[in-house]
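In the block that follows, a single chain appears as structure tokens, in the form predicted on its own.
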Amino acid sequence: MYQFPKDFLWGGATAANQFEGAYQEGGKGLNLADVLPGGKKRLELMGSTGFDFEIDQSKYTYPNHEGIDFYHRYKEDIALFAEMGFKVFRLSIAWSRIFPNGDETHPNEEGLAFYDRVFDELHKHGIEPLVTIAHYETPLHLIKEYGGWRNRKLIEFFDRYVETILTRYKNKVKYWLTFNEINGATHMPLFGLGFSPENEETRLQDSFQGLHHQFVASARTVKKAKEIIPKSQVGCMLIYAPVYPFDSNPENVMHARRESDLFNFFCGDVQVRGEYPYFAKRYFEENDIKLDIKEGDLETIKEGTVDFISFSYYMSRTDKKEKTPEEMGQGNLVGGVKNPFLKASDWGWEIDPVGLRIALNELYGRYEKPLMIVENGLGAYDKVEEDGSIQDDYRIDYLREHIKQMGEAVKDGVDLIGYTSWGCIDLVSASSGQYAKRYGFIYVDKHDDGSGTLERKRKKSFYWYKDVIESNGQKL
């Protein structure tokens, strides 16, 4: 048997957006979440050029309006998070709360003071915080007024934000993140990058932009959590997917090896070697990139590496160099072809265990630097039965095989610090915006029609993940 390390950081994952609600209470500003709708019509806007961001309640629903509640109901989850055992707890902080608009001198008292409740309330159970700084919720002024990160504005505006949290909350967090799933931003700029493309020809050039911003961003975060909180952790997060060739074609083999690098390694490189890869030189001038990198750019994103690498897990990716559309599956982001060896979710995500294992040791080869899974869950159709149970042994399976094959990387040698599964209670889909797409242990009783009690239920899979935790994943 495989043995996690004795100190080894159980726990679940949110994200404000998702899940607190109030979206404007507490002087809290509107962000991007607040102005993308519910159901098939959210991804199409994603994905298109030029969303307005407005919010038109005629038209469609806004669930991230109202989420499950966390923010009057924090007290009953977190005892829930509790009762499983959670060492930690994956939280963001909404910017709009703390800066309404994103670009103020001072800081939201109200929304300072809930975090701190937050927090406190967690260390009374003994789980430890877990912080993205920004998780898909720029302010919407910054992306009105300035276009978003391609507006190099946005860093002096982070930088005000990240102070005023690292010195708020200097005794309360540990644990930091900077920006979630960072190298998903070429592909779904509106997300990470707070801008909607123009036009298909500008994307790439405006994305790179924004990420250098980003990374700049991230960087100048990292020696600041060094100086006001000399012992805090500061972490990436990335997306991964291992890129599989569809066929032993070097062609197709080449073809995701280049994939893989792009995807999974070039915000790697840069956020934890501390430098631009190797093969970006060449993919910017064959797309005809040319960043607009200031004096000093470079030295502080070499100064200000990570101390560990965190990354959601959802999924492996199967390409080939020439494709038709009706190979294509459903994918997180992104997307390949269909790999015949797999199973897939009820949203169409391909499930891979093994994947995990291979992303862990691709990830741990190339940088050795403590990992910490901070999103893996199952997306998933729940049925409360006649009795008031939840029945969820699907969602036990799918974590149950991907826990073995975090073991089995142990074993190989990764040295891995943490398990966070995605939307450890019932929250509004980031892809979707639906209720109905239920990754959590604790069902929380609101329905993609707007109707429910917000009453939390625990499924079978509470007290399975809770035999997991207290076992430290030898009981599975």
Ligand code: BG6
The other form holds:
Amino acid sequence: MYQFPKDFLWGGATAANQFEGAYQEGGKGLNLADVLPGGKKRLELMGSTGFDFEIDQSKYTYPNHEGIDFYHRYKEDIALFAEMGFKVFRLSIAWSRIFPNGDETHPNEEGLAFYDRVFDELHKHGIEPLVTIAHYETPLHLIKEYGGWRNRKLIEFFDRYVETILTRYKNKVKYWLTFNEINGATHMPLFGLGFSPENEETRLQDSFQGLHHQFVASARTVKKAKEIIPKSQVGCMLIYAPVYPFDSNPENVMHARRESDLFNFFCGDVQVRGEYPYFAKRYFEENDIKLDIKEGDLETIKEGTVDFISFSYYMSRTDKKEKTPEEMGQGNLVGGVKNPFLKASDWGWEIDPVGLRIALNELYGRYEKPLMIVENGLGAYDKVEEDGSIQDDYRIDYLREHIKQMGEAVKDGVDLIGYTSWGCIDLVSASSGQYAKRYGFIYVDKHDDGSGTLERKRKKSFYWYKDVIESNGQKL
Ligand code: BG6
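The structure above corresponds to the form predicted on its own; please provide the structure of the form predicted together with the named molecule.
Starting with the chain above, the whole complex follows.
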């Protein structure tokens, strides 16, 4: 039996671009996700240099355009979340619904009104919104005209967007997250920073410069939030993957430690402690990274530290200093070698519930700030049985084992305040652009060939999660 805090925030998580659809309705401008094709090419394009940011319907499909049509079906979906007993629902605001190009001076009223309706509907059911301000959705115009977050001008545009939404929703939204998986930027600058590197040589320099701009923008957001909504809670959002040394060879232990510092803690140190970490100087020197830091930036960062830390957890990473291509893990987005103790999902993501307890202890040990897990879940193929049911026991097993480890971490003394599992309703996968990679408690009848009615169905896990929430994690 595990004891979760009385007001524990159980719920689910989504992102606008992966489920809203209606990509050209309500005055919305195009954003990054609108030009990312579905299917196999997607990951290749995202990781490559020189992506052209054009839509080519003759070559590709674009599942994000329709998503699962939450834009029109939000009432039905929120009612289903309420039926499961959600206390919190994580969603993002699509920046380009509010400022279609990103650099306008006046917002788009239709976009603002849409989120008013969504927040009102959530409150009607007693569900607290948790809003990600930027979730891989940089307005396309800012990418094409300004080069994404490499350009310092984005801080100014983001400020305007942030002030607009904080003011508009000040009586409706208390919990805010600034940049989704901010530390994923150096791996995949396209997603978080909205640029495709010209070449490998400039990738790191541009990524860290873009990150610096986001650190300043995030800190300014925290300060603004406190002014406009004194009771607000603003968190950072990290992608966290504990790094295990492959063996006890001290060289591998040191290597794993440094990889973890750079990947897991670099951004957290800036956003939580308000300072670049001690190891940054050497890393920047050795990689020829020269940051353009303007006067006042470091003070801003120091003054705008976050109230809590949120993170996504899908997998751990095992690493060694010298590795051959054959040893590399398949499908593990954060890299590393195959871990012989772990099984992987159908997409090759290694499944490691204990890694979540390790993550919680590492983060809490370092920062001693409240933690929230805002993404975790299993992307799997689901089958609709003849009787219309979906028997997703594999998903229940996955979630149960992870929640147990959360319970262990709470026993360890970690201050864990919430859990929103990823893709609580089936949606479009971020990395593969597929509908087939399903995470939801709610099945959506939509398929990669474009077919499907968009009808919603409760999976077996729907009823299981309802019990988990009702019993505050006692009934797993
Ligand atoms: C996280 C992202 O990296 O992982 C989400 O914040 C994403 O947007 C989730 O959907 C799961 O990844 P995928 O590629 O399976 O959709």
